[in-house]
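Presented as structure tokens, the chain that follows is alone, the form predicted on its own.
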Amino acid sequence: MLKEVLMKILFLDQSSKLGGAELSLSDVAKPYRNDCLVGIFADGPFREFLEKAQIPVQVLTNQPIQISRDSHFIQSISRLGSLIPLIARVTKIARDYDIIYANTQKALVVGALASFLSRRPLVYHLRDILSTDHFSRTNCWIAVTLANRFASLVIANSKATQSAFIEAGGRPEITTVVYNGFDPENYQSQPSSLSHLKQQLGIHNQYVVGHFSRLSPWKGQHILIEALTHCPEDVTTILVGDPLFGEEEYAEQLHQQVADLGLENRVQFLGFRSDIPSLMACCDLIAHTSISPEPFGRVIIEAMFCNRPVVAAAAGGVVELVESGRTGWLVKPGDVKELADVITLCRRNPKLAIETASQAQQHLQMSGRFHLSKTNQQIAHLLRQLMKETPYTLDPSSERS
């Protein structure tokens, strides 16, 4: 059914970084890799995954882009100008193109002006909360100005996502959800190789609670290390993540916090792991922390798939992926002891924690909710119904040079 899409798209993407949203842009654009380009506006492991995956990519600029998540107005306007040959570079490629797809928000701001310039219809892929808990006012104003004047459709990674775009002022009618996608039989691990893996980590005897996730404040894994102060002793954790975004100061700050509180022999920082299904089958429990709301919680549905059981923060997107006591836990984010009571719950009553972790695999199985398949269809039809109704001029003799 895909293949029968003719379109040519341009998805555009901020980081070099291989995180979230970078790997569900790659699944997204997976499908159209005859016909696509990922622009990228540094290089790095993103470049290499793509390139491995054989979808097209290339680095637009060797320039950073100065505007960050909490830059006020004068910062933000002021460095705009610096986006001049970006916007005018990707306006030129996007000639050849029939859609401009935005992953992220820097994207957003340089494929928002491309737009314009080239014609050419924007879909913004919006995979964050647009609050205050993550971003400036200003950021958050230049985002949904932004999108509401360019943006043909904007795609909102949960319903939580959708209702603070709303919230801030983003018009309903270009909304739609599309949650992420996964693929089942990447989940699949032996249990041969799961047993010379704990080995390798030393884990074998030890009842392992999973965190994944880059090294974030309000990723919230010092709330991890410090619930385990309240857990049984033969319980250890396992920290699988890099700092991506400045935030080396917090990783050395849990490493400091491990050191204060005498865990050393309880926890692993085990960095950036290609591994992860392997490394999720290896534990007991996935624990998710965000203490700021989730705009998905990817991790959570790789969880489910290894068959393993969660617990997670219940705010954002998190509280559409968990039925708590049922397919999972969910906790008050940042309540160290309700996550420590969750924790020592399942490590008492394993039996309880399996069939829970059963329950949810099989609720995936069955409703095909978060399957890869079910999520490109979707975006497919969506891009379809655009090329039909968009305003903009598609015809290759009038716009493309």
Ligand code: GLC
Second form
Amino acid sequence: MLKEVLMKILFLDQSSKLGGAELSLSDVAKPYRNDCLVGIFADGPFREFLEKAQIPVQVLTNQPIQISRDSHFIQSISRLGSLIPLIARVTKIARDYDIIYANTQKALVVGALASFLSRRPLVYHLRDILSTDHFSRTNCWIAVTLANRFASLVIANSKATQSAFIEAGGRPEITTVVYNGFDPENYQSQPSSLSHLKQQLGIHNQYVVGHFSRLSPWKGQHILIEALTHCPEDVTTILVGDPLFGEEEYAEQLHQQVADLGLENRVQFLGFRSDIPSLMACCDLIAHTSISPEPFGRVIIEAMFCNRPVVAAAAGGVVELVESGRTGWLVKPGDVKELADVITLCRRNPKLAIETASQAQQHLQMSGRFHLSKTNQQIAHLLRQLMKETPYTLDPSSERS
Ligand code: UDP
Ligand code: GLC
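Can you return the structure of this protein in the form predicted together with the named molecule rather than the form predicted on its own?
All chains and molecules follow, beginning with the one already shown.
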């Protein structure tokens, strides 16, 4: 379907880890793998993942980038200077590509300047809610200013992400929403292997609530742990994920919370796993508990494709994914009691939970919403338009070195 697209794309991502932004980017990059490069700003599992998927990847720097989510103005501006060698390298590489496609905020900073210097159009795939719930004012300002000035197109991963961008001063006319896509085939699992996995995890006779996310305060694993104390005794939980971005202290706090509440027999920390569909299939219910607005929330749609009921925190893009009472349940972010009530409802009424899950799965199947093929078609169309319209586009044969 996408074979006719003859575009050379330089994707940029700051991370070496496998977060949702990186997993989504690999899905976007795959159709272009014969003619693209994913440039990343640190070495690690993301490189290995891309190599396994046969997507060309290059680690573009071995210098850690010092700007953090909550940097102040002076810190951010003074640290921008340290990016100069990386910007120079990306500018040089970009001359062999038609489009620069930034997938994260630091990639935007580098990509924006490289786009200006190499005269290649810039696409910014915005996967964050640019508000003070998540970032310092300075970082929001830098992202919006660079996107407004340099990006020809901002692809937002939800309407909530798009609105936050516009509210922060982003130009509405350059934004469009494209939801993340998933290949339904990846979310089928064999009942025989499930019972083996359940045995392995020691959860074959329990009611299991799964939580699938990096361990991070805003992802709210502590809310689920506390909710367990209000649920029937046979409700247990598996927490799947690692602290990916330096939040080890939170991980320690979670272990302490479990010990303080005497929940050692009801909570398991499984760390980072690559067998998400099988693990989801082992669960009776999947909980999403972010206490700050979630930009999209891949795990919610993954749970639906796995035919598992979902309870999710109603903020950000999540309200675009779940219709409460029909395709899952929405609860107030951070509300322990409300979460515990939904878990207890599902525990006492498994038929209702199963019906809700299959309603959600059928809805996805019939509507084609969140299907990867559709997402990739939308992106291919946007990129083709951009190639036609952008004033930056030059005759590639004369420009490529
Ligand atoms: N995930 C994973 N292994 C884990 C925990 C999570 O592969 O141990 C995946 C999960 O299936 C999902 C992604 O990581 O696809 C997380 O994306 P999401 O959008 O839910 O949150 P993010 O971490 O990007 O904010
Ligand atoms: C970011 C967001 C997450 C989203 C993912 C993929 O990591 O935090 O909500 O699902 O990007 O777009």
